[in-house]
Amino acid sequence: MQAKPEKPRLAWAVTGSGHYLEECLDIVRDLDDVDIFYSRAGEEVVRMYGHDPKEVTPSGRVYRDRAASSPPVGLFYRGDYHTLVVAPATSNTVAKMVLGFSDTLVTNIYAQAGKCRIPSIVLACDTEPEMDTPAPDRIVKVWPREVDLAHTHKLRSYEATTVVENPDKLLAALTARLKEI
């Protein structure tokens, strides 16, 4: 395990998708402490649409899921992150964050933020009935199930947790959560 951070820093979790993969990334790129933390598919489909994963964030530490203890989420224990952000964060990683499923790193992650008291902000992708997303190569029509919608609804319920529809809200949330710490 590497060495604490003098401060706090940000930690951002990418899932498999690629619905507002190109904002999420222009974003983390602008920031400073920030570290990244892949989903299995979130590093696929970073790779897919034509990025290195480690080049995301030149400064920060990036980290992988390949162990099945998830070893990272030590690092919310001892204190390295003030804040998780989810994004874009796939209808699969959703529902298994409302039904409190933590079996992959980016679910252990937000269980142990959450139990950790550390705030977390979700860039959900299911959250309109009908929606233009990006594939590798064009843009496709999606209509993203009810249950997918539900449970996008009832993450927003969740203590310490804030869900956004757009980049331009994530963006808001991340600004105003920066400025409170």
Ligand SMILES: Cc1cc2nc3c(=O)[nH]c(=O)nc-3n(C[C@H](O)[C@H](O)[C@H](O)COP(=O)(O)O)c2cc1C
Second form
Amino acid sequence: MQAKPEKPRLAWAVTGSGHYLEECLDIVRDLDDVDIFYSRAGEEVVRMYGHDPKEVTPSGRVYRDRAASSPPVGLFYRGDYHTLVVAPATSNTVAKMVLGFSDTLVTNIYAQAGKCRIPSIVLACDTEPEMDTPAPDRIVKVWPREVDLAHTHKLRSYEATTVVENPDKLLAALTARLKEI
Ligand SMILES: Cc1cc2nc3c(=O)[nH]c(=O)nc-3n(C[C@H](O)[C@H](O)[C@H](O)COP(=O)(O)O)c2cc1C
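Form predicted together with the named molecule structure, per the form predicted on its own context:
Time for the whole complex; same chain goes first.
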């Protein structure tokens, strides 16, 4: 296991969403003291949009979803992190978080952060009934389903969880949180 950092850091989870991906990576690049946790799809999709998963945070650690039991969750219990950001969060990951699943690295760290009372900020992709979203090669229109919008809405009521709808609100919520630390 990695050495414990001198002071708690920010954990940032990236899932397999093209929507708001570029904006999220731009925010991460401007941060210090951040470690990245990729879902399996997150790692793939980041590559599809032309980025190297390792280059997003040159000074931070990068965790990939390779093991069944998500060993990095132990870092949350050890106190390595003050906050978890999940951004962008796919429909799939939001649905699992709402139902309490913890069967991927990202859903696991969200669940374990909650059990350690570490706050999470989630940028959910499905917030509007109609959205323009970037595919790797063009902009496409998508219509999130009622079930997707309902999950985003429900997640807002969860303890230790702030749901934001766009990168500007993510940055505002994160800035406010970092001032509290
Ligand atoms: C190029 C590409 C872009 C995608 N963009 C989105 C997206 O914007 N929102 C979304 O919910 N899923 C998107 N997906 C689908 C997810 O990657 C897929 O549902 C995956 O199983 C999610 O796994 P994860 O939640 O563990 O990351 C995209 C897939 C690809 C290949």
